[in-house]
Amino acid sequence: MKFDKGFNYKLRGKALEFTINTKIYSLKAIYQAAYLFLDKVYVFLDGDPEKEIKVIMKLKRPSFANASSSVPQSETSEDKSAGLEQIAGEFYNELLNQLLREKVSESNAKIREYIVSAALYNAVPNEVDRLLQEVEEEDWQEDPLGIAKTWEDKQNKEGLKKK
């Protein structure tokens, strides 16, 4: 069966099979897209990551709560096939969405790193600022040991003593 140009898939009972070209779609984008479908179908991935990935999606059985209800299941195999075809289309849309998110993330990586590093730098008090504040708060005019005298002051006092 053919969904659209370049999108080939096979329906086999409750399973849908198709391949994804990994030269176009990254493995990360494939994993992220597959993760979003785990509540609807079982997803199996296989193949060579350098060439293509084979994706098999199998419909999940109805939950035990639904199976034990007295309402009969009236879903036909045609309904299931149509549902699988719809899931395949949604999967490729999500795959494109994840690929675009990855590309935008790559292009914004430097500015994102800059913003995070600036935020972290400003969140931590600067050591130089802290030391300057300590020095400003100290009363450095007191000199109980007499070591804060200038050279001229010492020379003048020694000169006066010698005379």
Second form
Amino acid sequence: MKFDKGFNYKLRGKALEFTINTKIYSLKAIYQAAYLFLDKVYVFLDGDPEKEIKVIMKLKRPSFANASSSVPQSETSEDKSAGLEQIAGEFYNELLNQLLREKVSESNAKIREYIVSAALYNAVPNEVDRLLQEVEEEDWQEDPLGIAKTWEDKQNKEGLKKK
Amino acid sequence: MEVIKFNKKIYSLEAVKKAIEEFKSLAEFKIKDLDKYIEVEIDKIDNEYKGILKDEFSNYVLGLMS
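Form predicted alone already given; the form predicted in complex with its partner chain follows:
Entire complex below, previous chain first.
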């Protein structure tokens, strides 16, 4: 087992193994970090999510690894293990990143819910809006019974008829 | 024949079944529901994918868990 500034790992043949304390990093953060590395390495998880998760990583063969991978796909076993160590280090960095995202998401949860609910409330027309629209759409200006006409208007018309 | 043991506390049966559905054209899969693990037996692997199918399958299941 190597010890490198708090990062413990074992090299077993082509695979690199290390454990993650789930009291620090949640299983969700581990899933999300692992997801980002699936194109570079084979990742297998085992262990107890309530204590610690064992991560087993294997380099993909050059032809199957993503061409955009930052790690050079070398042939020697030393280079391969160095590549794995580098990826494992990046994995730990990504874990921290995911952990931070989780914390920010938790702390912003209420304000996010408020914004979404306010947006949804404004998007759905309420009862008052519906009634106002009905009134606006009503054809009240036609006045088929002549209620809106003044007495003078009515009298003038009647006078003209008599004449 | 290849065997993979997925820890039930980490991998869901639903994800394993979905992955099998996607990979069934490349090999034969059998699931065994053990106490703590979901055991997947992979047999009759397509020659083209013999060296990598087990690992690719594991990656796919993990991808479904994210």
